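Next up is one chain by itself, shown in structure tokens, the form predicted alone.
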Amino acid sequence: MTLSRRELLCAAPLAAAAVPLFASAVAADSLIVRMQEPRNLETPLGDLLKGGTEKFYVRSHFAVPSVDLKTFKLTVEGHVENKLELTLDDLKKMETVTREIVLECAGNGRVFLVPQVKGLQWGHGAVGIAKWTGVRLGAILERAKVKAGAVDVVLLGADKGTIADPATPGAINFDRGIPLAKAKKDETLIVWNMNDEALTAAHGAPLRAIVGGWYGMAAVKWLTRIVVLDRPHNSFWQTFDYSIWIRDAAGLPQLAPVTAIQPKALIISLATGDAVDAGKGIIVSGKAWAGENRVAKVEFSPDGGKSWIGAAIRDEKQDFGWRTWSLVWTPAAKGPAKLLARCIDDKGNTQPDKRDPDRRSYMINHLIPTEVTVK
């Protein structure tokens, strides 16, 4: 199959790349391929709008593990007073949740980072929204009767390899453990479905977390353990890996987890290496999401950020879900041009122009141009 002039403009940074890259293949469903084994795909921009399970990107830490659904229970134990070992059918017994909600890699945008820093370089479209359908994570809780004390709720996948650097203690499964809170929220699920289909084994079959508003690191594939914790969960997950630095009072920085999705806009409709024509009104769009906030308003600058204008907003104010945006712009001065979209989101924050460099490799949202010449 042959990349689109498009594909191949975003794919094109990533040739010097230190990690193993494919940039210039594409899987049979039209994903991008940014790991072959242990599988990573990427969604091309222009198939953001389209949606659908075929065209939403994968991420694995470790190859897809074999689940034999016929034995398959999910444990819960730990810090409650009843372990439980649920059936996939014993789940489908609960009262089932269906919500939208979008999904986005923690490192989402990777490649645009500079200087350079290790990990999947992803352009933008490690990002999407789907309809799943479970059941809530705060009923399982409820049935295994949480203690006083517990702080952490910790999500175990089947999936299970090491790490060379930071090197693992040996081979571990991959996990993330959230606060008692948040995994009693609404938002945080248990699913079963996809987009009204069984989840498939690339999107974590039989069973995968949600956790609304955060990022995708917290939505364990192949789960197969919840162990609820009276302390918080320091893993190798939490530590070395999808964690950034926090500034105490005093200016001194702590090691935290990576949670909340941040403020983001995307331009879609153009990408870098697009030719416009001078004078003629163009469409632009594209969609914006604020993780746990809503979003409020889209702003788009056709001038590197000298000036903004507003766009209209489309889709009904949702949480945890994206919006899509849209305005025209007349181009009148031949030449260069760098376009840039912000989010604001109703908590009134706003996209950065520069990148926190405390956020080490993840939560990427600064403003990253989209460089289009006008003719």
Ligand SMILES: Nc1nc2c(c(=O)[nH]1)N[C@H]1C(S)=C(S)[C@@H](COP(=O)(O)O)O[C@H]1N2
Contents of the next structure:
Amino acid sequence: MTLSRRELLCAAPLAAAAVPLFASAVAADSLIVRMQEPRNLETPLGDLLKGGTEKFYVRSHFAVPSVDLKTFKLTVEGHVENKLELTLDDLKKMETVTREIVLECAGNGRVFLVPQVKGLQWGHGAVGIAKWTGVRLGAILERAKVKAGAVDVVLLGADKGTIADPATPGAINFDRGIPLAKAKKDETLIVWNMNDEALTAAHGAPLRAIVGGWYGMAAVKWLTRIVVLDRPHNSFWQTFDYSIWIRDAAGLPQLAPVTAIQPKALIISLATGDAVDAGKGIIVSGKAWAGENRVAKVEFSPDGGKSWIGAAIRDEKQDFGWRTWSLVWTPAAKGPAKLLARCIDDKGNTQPDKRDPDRRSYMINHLIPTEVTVK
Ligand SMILES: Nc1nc2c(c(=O)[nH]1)N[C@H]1C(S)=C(S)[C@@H](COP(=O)(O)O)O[C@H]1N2
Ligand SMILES: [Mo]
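Shown: the form predicted alone; wanted: the form predicted together with the ligand:
Let us now look at the entire complex, which starts with that chain.
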């Protein structure tokens, strides 16, 4: 597999690894390095407004696998009438779909959790939007003729490795089971292009899944195998990892896989530590997204949640995408100010004030202040 320009650039700092690495060391391509190898990179806050593949966060559990393009085939097997082996050309001959979809890591914002939890310490930037081109997973499943009684569609990546804590049964592949109903939805895609160019190695070349409205763990990269099951999939990646506690009807805590992205509004034009002038109006802006729902409203608080002001939302295409919001704020009293933004979706869901520990180390969308100084 050939390395993209970005990966070549990324390789350079590794060679110079004698330089001490700080928690937020910045790579040659100015993404924030959260882990050197496997490579895990965060988009700096300000770059979220710009977008583009070069600045898109990278979250990988294992080293990038080598996938031979000449022999590449996607196999579809399990609870199906027709076992399939599809080449990239086979896929490209099917009806193609292009959609703008937000990808957010379920651990985005983890550095703000108190007390601290294990896992990569993402700030706000393990999120991004891209234009993805591929085919509907549903169309592939139609060809494979899924048998009655199918439950989960398991997507497997070519990457594999061993995890020590909790110990895996030797080397395991990254994978994720998608319930059949979600797998068939129009927003669940198997893609080969990101922003009109072939996927880069870091983002899953030659083929990956995009599950619109769901956190990133479902968007399996380096996809080589699909297995349809007649029961729920219970792999490492949706039990030990990427799972939360939910309370069943009897109030019993049950472990459930992380699924839909929760509503979130992010302040992007200001960051914690910034200073603003008293009495001078400034534009405060950011992005808001709501997973499987639509952004209905964004509100801003200049005083830690005592008062809220409605923001203007740009009328962009938004199913599974994000929207730009902004407002003019004139800081009054001098001193520290806790700024908050919150998103309300079209189903009336909003962001919680406090962290729910049942979510373990995932789905972080409680209100996190941007702390500035008014001078
Ligand atoms: N095969 C494979 N797919 C994967 C992962 C992985 O480690 N291996 N990480 C997942 C997680 S947790 C996220 S958030 C997204 C990140 O996609 P990106 O690196 O293109 O931003 O990929 C998902 N798909
Ligand atoms: Mo993730």
